[in-house]
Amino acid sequence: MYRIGIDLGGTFIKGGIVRNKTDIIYKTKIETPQSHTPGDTCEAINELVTMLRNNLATGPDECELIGIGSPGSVDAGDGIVMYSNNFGWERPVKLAEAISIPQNLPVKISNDANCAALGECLANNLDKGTYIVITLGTGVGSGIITDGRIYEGAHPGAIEMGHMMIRYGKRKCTCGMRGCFESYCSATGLIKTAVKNLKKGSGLYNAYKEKGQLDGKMITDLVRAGDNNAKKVFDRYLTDLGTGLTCICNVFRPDAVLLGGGVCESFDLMDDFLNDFVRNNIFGRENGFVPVIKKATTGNDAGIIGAANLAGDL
């Protein structure tokens, strides 16, 4: 039997089949209706879930759950999206009954940073300790995994890291207060401390003004470059992402912390700095123990894996 892994993202939702909890024997991806109304939305998660049943050689009854990552506050013991600031869905949107119902098949749900870190967890063998997964990409996702399980926290909208105030009051975040971790350590983050930042004469105000435009890897090659403005936006950065990271495990203690997203693709310009911040700053210090921060490997199908394992032992 098989399953089916389904992560729903802005632009596009991603599906596949999935045997022996991470083999993934077949993916595809369509676009996110971008009106991003609930019954859109759902419309296309269910063909993209015919499309990946009617893909299984043995037949679509060999699919036997399908689990679904969803951006936003999850409930995910009744399997609705209480909230969504992404998609704009201010009210409970029941996403697993939406989908249980014409495929006649059981739904499990969970935020997608959930199956984000339970998909880079089970792909890395890590089923045993306590694992905290950060995704720094347009925003900031988090997820707990404990012996190889999700976290999901006492209510919905729990574990939302990207959430913690990191400076009270200042830059404003999509969820609609100031000072989030996410709203200064994600891509989007990086780029609007760049913007603020230009140096007249500068690599990183000329390729501003070139391109019109900044992105992630604009700014960390222009580390690698030795750009001093780019650098000094970059230690910035990196001086909120530690402070964030700190604080995450002075709370969780977790065995590590795995970072993952665009940002991360230049892990070898971040190791060293935000190791020795958290070392340095954690309660305790080395009396006590200090979570390794590491690089995610597993990329883009972490959610997909994820969400096939919602339901357990594949």
Contents of the next structure:
Protein chains: 2
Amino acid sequence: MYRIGIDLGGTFIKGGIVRNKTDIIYKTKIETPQSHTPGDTCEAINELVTMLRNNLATGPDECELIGIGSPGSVDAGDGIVMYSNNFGWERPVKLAEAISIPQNLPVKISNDANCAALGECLANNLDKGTYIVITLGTGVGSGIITDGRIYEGAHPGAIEMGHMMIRYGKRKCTCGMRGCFESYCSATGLIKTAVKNLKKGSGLYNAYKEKGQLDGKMITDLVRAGDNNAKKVFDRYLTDLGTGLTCICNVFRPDAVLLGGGVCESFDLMDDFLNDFVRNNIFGRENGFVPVIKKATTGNDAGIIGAANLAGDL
Amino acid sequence: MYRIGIDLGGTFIKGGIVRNKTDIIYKTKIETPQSHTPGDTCEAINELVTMLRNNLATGPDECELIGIGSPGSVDAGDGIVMYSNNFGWERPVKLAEAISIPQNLPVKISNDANCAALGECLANNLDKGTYIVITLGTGVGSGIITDGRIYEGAHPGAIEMGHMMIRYGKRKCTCGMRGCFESYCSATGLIKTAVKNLKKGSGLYNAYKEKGQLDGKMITDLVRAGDNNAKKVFDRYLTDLGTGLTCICNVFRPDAVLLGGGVCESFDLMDDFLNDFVRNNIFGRENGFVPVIKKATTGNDAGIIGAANLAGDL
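Any chance you could show the form predicted together with a further copy of the same chain after that form predicted alone?
Below is the whole assembly, all chains and molecules, this chain first.
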């Protein structure tokens, strides 16, 4: 038997057929309907699931379960997306039911960052212990996995570690607050820090003037090239990131924190600083357990793998 | 059968005989040996336990278990205090064993704030759901209870919510970092904010000049008396407290947060502000589940009750 994992994103809906826990034997994606309405979105997911099922060599009935990772605050128990900022869903959407009824299959859902965290752990055989996966992308996604299971917190909207405030009242965050971890440590946050701190004549300044914008890779490339302006910006970013990671470790004290997202392509520039920062600043320091900060390695497939494993072992 | 709960503090070791989960039928306390060495401390705990057992009407063998709440980073599974800042224990202390062997009884241990949180929940029949208990005292203690059980996090030193940084790099904290929730929102933090913001001629200023110091009650009494300086200080305190509570709710999204400690004698001055602050600033706002902020009611007995219940239901 196989399972289907769906990763619902703002631009694409990605789906895969998964067996033996982490083997994606076929995957594809479709564009997310830009109306973003619950009706259009569910119709598109159903279309994608049907395509995937029809691709099963042994026929569509060989699928035993569909798992979906959705942005927003998810009631995993009842299969309802309570609220999704990205999709503009301000009322509960019965996502599991909307797929389960037409597909006549059980459907499990969770937050997309939770699914990515679960997929990352399973793909790396981290099925014993507690791991936190932080994705540094447009926002800061977070999930916590204990013994191969998602810790959902108590109510939908928990595990939003990106919205811990590390500099209360300072930089505006998309959530409406100021000073959130996400507002500094997402890729967007890094770029914002760079644009605010351009020094005329620097490599960073010239790159910005030439392209009219910056991205994470331009910044880390300039750090490698020895540009002082880029280095100062990146040091500031790493300090903010280390601060957030220290807070997270003081709350959960996991075995490890795995960092994903485009910025972490340059994890070699981050590794020593972040591990030293956490070791030197965690409550109790070397007298306590110091979690290791590592690079997440599974990339975009993590969401599909995690979603396919929402109901436990395959 | 009865259990003994011990609350190990820097000044006193409190102990009680507990039955039917939350009934303390006898309690007493002894002074904590000021050497604070592991040997002296364990000897004093043993002495207190023996006193308590000798007070059991049906004889010392009617005790089935001893529970101990200890300051510091506790390995609850192995019964070891890994590190205690307050006691200057920088190496692991096998606390459970040091009591279990002479008493010939099973001993369970946990962090003191965890025990207080568990006791608070059990005493209020909050044995379904997830509750966070925050104690605003010399420091900021925290515990999280789900369905009547302590959530210990992954490794000793977790659930140190007082050491989430809300204003990175700002006020020095006892943990060595700057800007921790505890450095602003402990009773000590409130007093520090007051002393730093005295306005000559105000009631607060005059009170400080007269007594040479301030305490939490002096500040809240002046808020009630309409002193503007005290009010501004307390508003700033409540904003910091609301910030930390919002971070905690974004991470765990519990059913409720219960606030204890001396400052909360004036919870009537805090209630509306804190609940409004969390409702207006939590991720997703009114579209998500908004935890309620309430006053903890069990006071000093919570630690004893929680410790006596470390191994589950009585």
